[in-house]
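Heads up, the chain below is alone and in the form predicted on its own; it's given as structure tokens.
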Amino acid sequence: METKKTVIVTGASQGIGHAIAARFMREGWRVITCSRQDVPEHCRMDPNWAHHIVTDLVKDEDVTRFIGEANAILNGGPLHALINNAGVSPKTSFKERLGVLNGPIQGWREVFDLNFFAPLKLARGFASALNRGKGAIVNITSIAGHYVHPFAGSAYSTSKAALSGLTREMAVEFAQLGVRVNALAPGEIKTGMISPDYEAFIPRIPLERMGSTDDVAGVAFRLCSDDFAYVTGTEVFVTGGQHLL
């Protein structure tokens, strides 16, 4: 009897991360997760979906619990894949996006404990296990990260951007370990937490709509499949070709 599959998601009370996990129980796989809340009830009705952890990947002994307790639900098994998508895009006091000349320091260095390292401390904190099941890393970058974008906020942005250049030097180390990693930057995605600003953007999406939490989910589920075997290193831009404009 084949054994099921195991996926760590970040970040999946909500939106991307949300989709993503309810991708691969729709596939059979067992799904563990964390976010900063609780997920729905009707969630846990899901046998596939076992486990999830309330977790602040911004504080060092939230990241170091997590990892731990994942790691012991896991008991020695494999983990076959890792879903780095927990992020954050802060405004200011102001209602502005975090930029070089506005809002505090501080506020940086907590948008890149999200951004990057948590993807970075994850990705170490389970190497053992993603070696045991030959599996993938998918780190949620942004097409923010590639070009100014009016909405994202230079902390964000350059976050996502380092994110991107991170998964370069993972996919090399972690190809030692028999394990995959590439990057998925999604476009203008319709979630609850976007505001009507961005229907301005829809004329410059060659596809003529927003994306939704599935066009994401699906590219993020594929890249941690067979079909992708012999790919690493490499970013998917789910932007409907924004990024090509």
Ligand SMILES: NC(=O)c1ccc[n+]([C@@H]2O[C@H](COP(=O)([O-])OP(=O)(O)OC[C@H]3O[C@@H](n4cnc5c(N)ncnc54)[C@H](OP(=O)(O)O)[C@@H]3O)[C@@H](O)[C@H]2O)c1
Given for the second form:
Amino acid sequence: METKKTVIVTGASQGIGHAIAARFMREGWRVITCSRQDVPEHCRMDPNWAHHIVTDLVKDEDVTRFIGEANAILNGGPLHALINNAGVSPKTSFKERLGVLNGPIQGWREVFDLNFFAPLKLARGFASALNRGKGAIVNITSIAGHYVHPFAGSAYSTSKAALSGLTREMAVEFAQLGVRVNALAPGEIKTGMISPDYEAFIPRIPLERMGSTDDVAGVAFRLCSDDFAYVTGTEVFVTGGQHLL
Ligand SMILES: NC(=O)c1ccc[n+]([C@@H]2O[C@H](COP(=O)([O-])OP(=O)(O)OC[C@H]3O[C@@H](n4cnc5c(N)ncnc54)[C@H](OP(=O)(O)O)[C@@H]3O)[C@@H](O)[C@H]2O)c1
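Right, the form predicted on its own is done; let's see the coordinates for the form predicted in complex with this ligand.
What follows is the whole complex; the chain from before opens it.
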């Protein structure tokens, strides 16, 4: 019988999700992850990173398969945390963001499939296991879900705003299962998702630096700890204060 706590992290092949998976492993948790690519070979050396399931969360059949395979790994045991991290901010080769006046509507659907519907489907698919673990869900939202952002298109921003709203609704529904649900809204974090143009934001960030993936991972981990046992339905801004200006 597995004695370690278990977390599922989506989008763990790079960026924020990779740092979140690494933080949970450092804390001795067993980690189950997914993304479209495999995880780097050296990560596989960690015995806590027991399972990475190659999955495209935009595809319904992949989501269903991932839920089935991960629940089979849990084998009727508890799940203590689900981190809905995988997300996309689509852009064309000439940096155009998906907006109301441009881009295909199908593109909007794909953004919402990954950024909004995947967290909903996974929360539903792992509800029983989370109930057994009296676990916590963390939805990775964005500062762009709250304020018009010059580089984030409206498809991305509204999908994140919807995920913030879903977090509130989920918190109440999942409270009946003993499961807490919170959101974590990063600001400008150095990852593959952002371009060097983002350095221009630094004068608008009270802490005068961009965030690191470890800044986000630490908060995600703490939100799943007992220190936050009485916190649900809230959204933590990991922005260096950028959301205040
Ligand atoms: N970086 C920032 O400044 C920032 C700010 C605000 C919010 N966020 C949010 O933070 C989260 C992580 O962002 P990041 O900056 O770390 O992004 P990233 O570096 O682009 O990483 C995204 C992760 O999601 C996975 N992914 C993408 N599409 C997927 C799909 N269809 N199915 C499964 N996995 C998929 C990617 O792996 P594969 O390519 O292998 O699938 C990758 O592991 C996102 O939700 C993002 O919206 C980031």
